[in-house]
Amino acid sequence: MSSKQTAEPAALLRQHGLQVTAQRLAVMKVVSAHPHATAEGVAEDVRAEIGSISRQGVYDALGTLADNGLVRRIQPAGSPARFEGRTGDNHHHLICRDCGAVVDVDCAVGAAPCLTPSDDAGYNIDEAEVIYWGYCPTCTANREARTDN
């Protein structure tokens, strides 16, 4: 969670000029408690928290929060978008190819954008998004156990 997110969620919404709603507060709480959750996972947890909310209501809240920098959307190739409360630090992710577990990894080198491309094509780069793919320790052990048999 970024330093921006240490403030109370209602205050953060107000600071960004957003209306404080039960839906937005619940979505922020769920994303904070369950980093890297999919929108569907967020919707399930929000429903458990506040009762009825449409899938579209959750998607709208996630979109608004992401657009305002209150949550971060990551979109790994071949996977649904995931959401987290850790924003503003340009960290990266490890993703397990078997179970889909996602783990935060700090910048590879220095501060944002962390990496410098060989040719920036004239762009003013301010962020690098890196996803490392592999196998988590549990899946690695399971794969090794299968090959040992």
Contents of the next structure:
Protein chains: 2
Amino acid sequence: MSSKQTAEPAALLRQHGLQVTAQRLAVMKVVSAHPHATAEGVAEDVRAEIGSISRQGVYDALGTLADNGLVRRIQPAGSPARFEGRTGDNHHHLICRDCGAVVDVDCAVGAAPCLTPSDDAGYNIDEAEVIYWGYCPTCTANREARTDN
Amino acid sequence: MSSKQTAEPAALLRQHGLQVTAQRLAVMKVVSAHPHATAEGVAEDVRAEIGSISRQGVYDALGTLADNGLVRRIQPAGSPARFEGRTGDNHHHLICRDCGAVVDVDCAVGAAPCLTPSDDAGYNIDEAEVIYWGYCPTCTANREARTDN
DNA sequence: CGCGCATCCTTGACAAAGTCAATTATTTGA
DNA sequence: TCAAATAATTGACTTTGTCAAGGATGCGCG
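Could you please show the structure of the form predicted together with the DNA, as a counterpart to the form predicted on its own just displayed?
After this comes the whole thing, all chains and molecules, with the earlier chain placed first.
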């Protein structure tokens, strides 16, 4: 019990030299409980958690956590930014063009092969972000129904 | 000379059942001349080309062209949408976290392997978008200079 | 060549997402 | 407990993009 739980939120913050505040703890909790939430969604859930938080507080906490790798920010076209707690495991996302649903997928080819493009143009690459676009089962069914017409 | 050039902009528009207008022609020209331009940048260049265009005209033209596959829209996090003329060749992008510079790269593993995630969750996938994040040569140098301090 | 209809463009108001800057509050080490 | 450093709140502002109504243009047809 006295051992360091790496998942202990307060300890994680301290490990990164960050102060421990109710806002940050609540944001961390919400993000891991509801992956792929938007900033707005996080704000709502945080308010349910600790009563209130300012918009700026949410952006600030999410930004700080993202800068320190405690949270990952993804920004699909046509949708506000979304946040999730899974970091550092090289997983990617599958997004529905119709309803915007986001699902996690592990990297297609294994560990981190995506980190080796055919020509890096001299860039110093540190991440490969992959988004698979398509239609989720529900929306696929809707579209087929329409086509069969 | 009289043969159909598939790259003939006006013909391309007609092939897709679209009217040929000065605005669309100018937008197409600008997008292929300046890949990765933002909507704002396209608007400026189009004005230099044909005198004037409304903001809505630019968005409308870009949207219509994108819907018809004549232009590709990419939307990197932390940056407005960008547009390019290269379509259908499964190439990806390399973006600098500092200066936002965008560079094309061919698909890392070949044709379209990205279209086969390890688990498609029942989704009907039609595109895989890959963004490599890192630092361009110039910004890498700047950062190292700062670190060597 | 000119008419009419469909399509397109312009205009101006509006909305969403996020940022900036100044002030106030909280955390935390001494 | 105190003071300095760090965070949070507040409210105005910016950027990027959309909506809706009306005028202008492209283009098939006679």
